[in-house]
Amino acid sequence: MIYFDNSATTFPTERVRAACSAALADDLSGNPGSLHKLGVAANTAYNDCLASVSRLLGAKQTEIVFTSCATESANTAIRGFMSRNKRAGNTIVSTRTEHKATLECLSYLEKNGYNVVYLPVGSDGKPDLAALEEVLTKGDCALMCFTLVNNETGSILPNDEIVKIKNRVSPSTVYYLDAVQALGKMRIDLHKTGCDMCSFSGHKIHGVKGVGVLYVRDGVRIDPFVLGGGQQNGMRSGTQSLVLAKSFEAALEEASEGIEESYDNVASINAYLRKELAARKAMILSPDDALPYVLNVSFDGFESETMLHCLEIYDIFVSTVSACSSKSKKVSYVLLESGVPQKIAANAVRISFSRYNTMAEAEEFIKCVDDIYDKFAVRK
């Protein structure tokens, strides 16, 4: 099997599985809120885990909240901030190439009277910074919502430039950043990013599904999304799961080790596939400076889903659009917003890598693509 669908999800590593298993031991299975020794042991282990994750992300322990997924993190951040800070302004600025978790939150807020300004993006997927400055200059912008690495194209946000503009023109505007596809692939120090809120997902970095992280900078006030017993400093009620927290910690620790070497390995695979696929008249849709972990390609003569299932015959797994939108069978809105023509976007396939992919897999992928064209294609 060749698994090139790592932007959709990744497989848990042995280290992650071992961490989950250890956290399921009887002496750690108490409720962290209980006063007896089992509860104290579970709470101590949980706080140790929280401290480790905070350190690895460059944040304070009080700024990190475990959630069920990045979608919950996004909803809590975006809707929670606007709910709590009604006097901060009526405008939110973003783009139409964000993940659906962000876009659906913005749509909800629009229906409730907020003014959402969507900046145009270029063919490189980057937002128009002049347009951003123009919006911020008007003085009514409460929140900015952007994605550090686009999940369909790998386009990297010009984060430093955006932060400079915000700090110069509208320093009171709060900044939410989706860093789901960046985590484990590029170094992230939250206190250096300039963002005020940020979301992450465990299953994108070889952790298990069901756990995400939300960063909320100290001093930023938001309404919690889940109410109840006041766990996690009142930010997310519900009994804390040591198993899920430990799975995230283990995945993050492992991803952080040798991150530069992993990047170089994936960059070599990406460069090889770009060259070989372009030689076969495939069109590379990811920008030249995209994060190499994502490669979006339009195959001549094959619609997206057809190529996906052809590759599946060879036990190769890729995706068409984001996994969150794939069953709608629509052409990628990200590509269309980036100016890719409909006919080309309709043939687009997302190939996404992890640190465990190899050049041998890439070479086998090319052989299978050749075989698919030989057997099934009608070239014009």
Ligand code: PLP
Contents of the next structure:
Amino acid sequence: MIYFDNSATTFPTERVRAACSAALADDLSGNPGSLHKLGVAANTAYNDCLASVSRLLGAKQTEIVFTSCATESANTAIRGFMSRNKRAGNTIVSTRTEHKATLECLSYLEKNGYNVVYLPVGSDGKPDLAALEEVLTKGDCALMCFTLVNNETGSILPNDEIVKIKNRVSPSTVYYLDAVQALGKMRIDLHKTGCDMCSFSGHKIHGVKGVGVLYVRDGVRIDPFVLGGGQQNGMRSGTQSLVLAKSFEAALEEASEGIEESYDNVASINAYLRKELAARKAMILSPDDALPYVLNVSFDGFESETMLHCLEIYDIFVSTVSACSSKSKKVSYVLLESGVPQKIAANAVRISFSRYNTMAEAEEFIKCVDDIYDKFAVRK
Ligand code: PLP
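Structure of the form predicted in complex with pyridoxal-5'-phosphate (previous: the form predicted alone):
The complete assembly is shown below, putting the previous chain first.
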């Protein structure tokens, strides 16, 4: 099997499985809120885990909340901030190329009377910074929402430039950043990013499904999304799951250890595929300066889904548009917003890598693409 669909999800590593199994031991299975020794043991292990995740992300322990997924983190941050800070302004600025986890929150807020300004994005997927400055200058912008690495194209946000503009023009605007596809691939030091709230997902970094993280900088107030017993400083009620927190910690530690070597490995796979595919008249849609972990390619003569299923015959797995919306058979809104013509976007396939992919897999992929063109392409 060649698994090139790592932006959709990844498989848990041995280390993650071992961490889960250790966390499931009887002596760690008490409720972290219980006063007896089983509760104390679970609570101690949970707090150690929180401390290590916070340190790896460059945040304080009080700033990190475990959630069920990045979608929950986004909902908590975006809706929770606007609900708590009604006098911060009526405008939110973002783009139409965000993940649905953000876009649906923005659409909900629009229906509730907020003014959402969607900045145009260029063919490189980057938001128009002059337009951002114009919006921020008006003085009514409570929140801005951007994505550090786009999940469909790998386009990297000009984060430092955005933070500079915000700090100069509208320092009180709060900045929500989706860093789901960046985590474990680029070094992230939350206090240095300039963002105020940030979301992450365990299953994108070889952790397990069911755990996400939300960062909320100390001093930023939000209404919690999940109400109840007041766990996690009241930011997200519900009995804490040691096994899920531990799975995230193990995945993050492992990803952080070899981050530069992994990047170089994936960058060489990406460069090889770009060269070979372009020579076969496939069109590379990811920007030249995209994160190498995502490669969006339009295959001449094959609609996205047809190519996906042709590759599947060879036990190769890729995506069409992002996995959560791919069942609706739509053409990628991210590509259309970035100015890719409909006919080209209709043939787009997202190939996405993990640090465990190899050059041998990339070479095999190219052989299979050649075979697919030989066997299945309609001769003109
Ligand atoms: N944000 C981005 C950029 C993503 O790629 C995804 C998942 O595809 C999400 C948010 C949502 O993550 P989760 O599946 O953890 O809810």
